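Presented as structure tokens, the chain that follows is alone, the form predicted alone.
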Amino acid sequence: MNVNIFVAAAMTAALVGAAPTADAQTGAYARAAVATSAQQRPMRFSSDLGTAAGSLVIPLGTASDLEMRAAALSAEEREAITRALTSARFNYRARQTLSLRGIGGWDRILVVGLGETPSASVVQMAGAVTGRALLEEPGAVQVLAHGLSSGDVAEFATGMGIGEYRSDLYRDDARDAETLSSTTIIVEVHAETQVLYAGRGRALIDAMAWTRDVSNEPANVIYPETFVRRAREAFAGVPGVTIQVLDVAAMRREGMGALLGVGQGSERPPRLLVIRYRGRGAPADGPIVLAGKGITFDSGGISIKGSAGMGDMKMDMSGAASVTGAVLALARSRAAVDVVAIAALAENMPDGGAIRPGDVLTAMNGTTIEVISTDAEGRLVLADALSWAERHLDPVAVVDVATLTGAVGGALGGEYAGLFSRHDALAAQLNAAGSATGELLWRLPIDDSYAADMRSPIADLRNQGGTGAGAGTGAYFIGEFISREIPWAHLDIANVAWTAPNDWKPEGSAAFGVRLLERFVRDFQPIEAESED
């Protein structure tokens, strides 16, 4: 079938709100894939500055950097840039930008601040700011990077690719890939930089784009079955990857009553997606498991949400998207790690078959759960995901990621995700990965007093605590489905997964957790399985 016919079918299904047909589903993916491919400029590295045309980018940490970085420019061009920086009182702080036009033959000169002693994450974010600032510039881009280390240049190039992401997947005026020229990074040792970028940076850009795409897609396009399909396509042909999918029948055989209970109110059946990547040279002591909440649409179920903002609940699968994206980045870059992404996928809807407040579910590990609110469903799907991981994978560590509670935003605002763990060494490694990538975590308590909040008169647990520590009681509940001997942490990303547009990203998914978890897995050090006192 003609691609244009596929696209028309998908758009028709989206407009009427119907579940797409098989052909329309394929068309929706083709449309999104075209949009994503259009967002990336070809990246090149060179020792020589090309013709003065298009956009020129000059990253600067201090005023003295200009002489070295812009040595290839004419004296008149350097003098004009210096005057503009002085006039604008440019202070070179990280992510500060100054756009100049009418200098030499350049359509635009963009000066980007790095700060005096930038970390790798700061350099990458400066690159992302640059990529976003140049979104509407169709001409070629050249970046003067003389004097930066090969590692910093690779980070800046990676950031540019991340910043070029666009979320307008279904806009008629979305950018056409054929209209984009290339980006050329001008650096002394370009061969080494190219290896660093190709080995890791390119994989991270693609994984971030994949994660944001599936999170930004509407719920009539992404639901459990199509999430699985997208993941299969993303990992196709990648060495070291095995994929297992549990359908409803398989989950029934496993006794996964919590995940199945959440999904039983929807016409779209739930799935448990398990993606394992074992790289060459990976440790042989067992995998690191990353488990993600994958509620592809959360109406709240019978405990239905208010209408305001409900459309954003297509992003309630961001945890599943991020753990899948992190493993995609590791696998495509051939990292020497053993890691598993588990996506616990369901749609939480309120039809006649849906679970009700007061119902009792039995999780895979035999724990019975009284449903207090059907809108506290993320912890239910993760309960079975963690139980499955412990039974089948013998993990060395488990980290779950979820848009779990609004309470975490009340505690931490929009800068930090909530980190909960009973294992200090694991929490320290996650915090270090967050600091290294700029995806920051703040550790919050899992207090033993939360046990009383989760106690049920009819079952082992109830799925919602009292009116107090909402984020903490949610974490406590999930932790009851993994042995205390296994190092485990819970990341509540509800306040950082879906954010307003800013200088480095458009509206929608931030793909929070992809960079953090990719770094965490790469740097992981074995942990003795000791719970806190």
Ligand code: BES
Contents of the next structure:
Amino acid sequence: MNVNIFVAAAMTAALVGAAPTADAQTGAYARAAVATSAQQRPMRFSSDLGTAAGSLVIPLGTASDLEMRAAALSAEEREAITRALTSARFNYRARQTLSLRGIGGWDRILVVGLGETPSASVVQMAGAVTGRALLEEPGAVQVLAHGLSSGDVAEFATGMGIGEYRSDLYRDDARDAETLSSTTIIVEVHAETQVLYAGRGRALIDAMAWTRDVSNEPANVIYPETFVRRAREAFAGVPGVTIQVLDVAAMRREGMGALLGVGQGSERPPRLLVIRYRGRGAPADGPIVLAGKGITFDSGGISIKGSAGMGDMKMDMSGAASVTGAVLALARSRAAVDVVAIAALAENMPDGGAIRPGDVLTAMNGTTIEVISTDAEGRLVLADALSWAERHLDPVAVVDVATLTGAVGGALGGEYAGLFSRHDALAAQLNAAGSATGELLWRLPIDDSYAADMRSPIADLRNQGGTGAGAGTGAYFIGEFISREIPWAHLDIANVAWTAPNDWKPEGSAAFGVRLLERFVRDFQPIEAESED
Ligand code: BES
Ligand code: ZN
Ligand code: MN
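Form predicted in complex with the named molecule structure, per the form predicted alone context:
Once more the chain from above appears, this time first in line as the rest of the complex follows.
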């Protein structure tokens, strides 16, 4: 997909579609679409090094790589680089960088470590660190990749695009930044590499940018209807895609009292967005369903949150953004898979029509729920999303993704998302996809004892437990809305979806789950019935 077309489409829709009463909003929305994806440098592949100007990138796994990789440089340039590497005690570990200026005709030479036998995800992350490091460089970029495999080079190029993402959507300087000049990757196997990159890498870059854009956008810009609009724009013209949107009336007909309950305290009506992508040659035994929590703002509702940091709750639709992004990556790269993204979209607000603590809701599957806390809303919207998926899609597996609990971070910190499943084979496949992509998961239990914690004296379930396992009881609750025979897993990404700035990304959304789920769906193996615990 051509970047410029992508951006232009987003812009047009923004100008046409924004709220007529809010000019400031219209302008902001249009600018956001311009300021993000457009920053990515066009990527070219060649066998020959061009003129010495702009930036030169040299990825190195070991000291001896320099000879082969930099054969096209002059002896003086190579000598200067070697001296600098020694003097800086460069250790060649993955993501280490050394920036050199004043060598030959180059404005900048960036040496980046790969480590000795790097996996695909490590090479990709080294590329991302490179892309981010060169974000402010005005000139052209050339990457010396001689001697690396086409697979590794495609990963590195993909990483560069991921690292070139900016989140300063609404800043003057970002808005006015001139389009970056091109990147040329120089490698013998350039044609092969380009095919790999064009077939998959480019789609992943665009999908992650889409996911990060909608997550980073404020809640006055992204709410259920505009989330749907942006998804429609992203999927427009992509073959094999069908989109279905349930509005309030349609959800009432389905009896989705839990999702509707969460949405009823907001001026912005809820939506259930269903995007199916069925590629040519996909298996015919039913889709993999990826369901995402899509709370476009979580104020807590009547159980209102404290004001400190409440603004970060614009990211509470990150699960929905990630499942949509994963399916976008698969669809744009024409993967031979059958997959559905469901975004359970609502804004959790406390107006006069809002649900109250103590209210009882009836979910689509007939289960009644006593609302203990209106701030435990993610499990409510996912409850109906899973029931809808089971009733209408006959899925081979269901994975829900949610920024569900603060408790998951207390258990796991910031490196691993929480994985909950009663199906060992499904958990194993998700874990494998996590390790392969570097989006790591750690499995936590859904213990039978959680059932007692989630019992209500007045209804079938309550939506918050006592002082027990906060993340686990959330998982238990969601699991009550899908039959035990269907392989199901829950990913709690509350601790990894949103991060401080680091070497590969700015502050904000990490698009956590896009790479993991893309990999998981591509590698999916049908799950035998007996694998259930
Ligand atoms: N969206 C929050 C969880 C969250 C917390 C996400 C921090 C990202 C960062 C969720 O809706 C919530 O409020 N969870 C409550 C659950 C409780 C009321 C059962 C929590 O974690 O305290
Ligand atoms: Zn929430
Ligand atoms: Mn909440």
